[in-house]
Amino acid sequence: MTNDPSLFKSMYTARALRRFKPDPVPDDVLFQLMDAAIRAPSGQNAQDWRFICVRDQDVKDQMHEWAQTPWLRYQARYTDDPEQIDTLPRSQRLSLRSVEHLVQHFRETPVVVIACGLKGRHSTPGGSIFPAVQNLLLAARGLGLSGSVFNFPLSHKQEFRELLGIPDTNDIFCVLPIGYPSDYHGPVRRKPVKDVVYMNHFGERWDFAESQTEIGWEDKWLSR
């Protein structure tokens, strides 16, 4: 395992990197990811999350095929001019190209994690699952891995359920491809706090946030 960065440095630099090296994720590293995931809060302490870690190549091959369906629908808007993607704003273009790469190479992902939870167990479905997912993603960043929510394979949800033997008592919340990235983690660009956080009422500006820089307190954590 690698020496993990601080929690705040992890949060400020955890990019959604979707290009993976072929290196396998060892059992001890995978266990640490999952052990960190289940430390998340859970409504009524139900801990009804269930995770499936997929390494089986045949299963990944099938998920790869299912991931093509939504990508082809999305890509259709660029059919007449595929190079139009390269005219998009940089952040949008890079994100789209990385998704395209993952679609084309999904079967090569070292491990795919599927997050499930009991149907009807909580009044807000997913509210007790996604905190665990975020824990997992931050743990991945801390261990030199990368991951992101990538639900394209769920375009064939019933077949997906049958392939993995997921009972009808469980909802499928997300698919997480995980691996050692060939790209690099680094600062993530976000809209400033002042533009997305209000005080007391929607649209009411927060004076303290107004006085802060556009990049927030990024330098505080990345200079360490």
Ligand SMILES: Cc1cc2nc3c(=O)[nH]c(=O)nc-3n(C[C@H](O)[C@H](O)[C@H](O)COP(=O)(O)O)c2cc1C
The other form holds:
Amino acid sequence: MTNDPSLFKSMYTARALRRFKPDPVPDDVLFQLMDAAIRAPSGQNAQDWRFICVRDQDVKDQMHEWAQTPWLRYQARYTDDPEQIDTLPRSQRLSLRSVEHLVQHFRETPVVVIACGLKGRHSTPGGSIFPAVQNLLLAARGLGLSGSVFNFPLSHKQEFRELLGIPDTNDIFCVLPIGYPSDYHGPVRRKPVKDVVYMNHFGERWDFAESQTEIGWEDKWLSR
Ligand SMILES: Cc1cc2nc3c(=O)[nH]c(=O)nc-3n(C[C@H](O)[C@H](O)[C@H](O)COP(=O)(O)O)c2cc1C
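Since the one above is the form predicted alone, can you give the form predicted together with this ligand too?
Now the complete complex, all chains and molecules, led by this one.
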């Protein structure tokens, strides 16, 4: 286990990479990811998150099948004219192609992590799960792996629940395919701070943010 760029470099470059090499994720690496994930905060420190790490091929095959449903629905927009995808702006096109790749290769994902948590335990339910999910994604980035939230298999939620034996006491929050990426980690492009951060009141501009470049401070971290 090497790699481990700085925390900031990881945050600025943890793109949603959806193409994986066939290399398995060894137990010690998976343990490190999960051990980092559970360092996250949760309401009242309840730690009611439960993670299922799936390597079983039959289970992945089934999830693969279920992942086709939302994709076919989505892709229907382009069925008359599939070339239309190629006319989309570059970032949208590349992102869509990577989703398509994962839909077609989901069953080859080295490990799929499913995040669950107690139903009704928190007033803001996802708030006590997604900090751990982000820790997991940053830990993956730190160790040269990658992953992203990919909820397409949840299109068959009840069957999904039954397949994995998830009790009714738990909600299913997200599905995370994880592996060693065959694409490169790279800058995550977001709306500028000035457009999404206000000062004092909703809608009130923050002068300092207004004076910064549109891409923010990524140059500070990408080269390190
Ligand atoms: C709650 C949540 C649900 C998501 N669901 C999906 C999904 O079902 N399929 C998918 O391909 N990506 C999904 N994503 C990933 C986002 O599309 C991705 O993080 C976003 O486009 C930013 O990508 P980037 O970091 O590569 O710029 C989800 C992300 C979040 C946080």
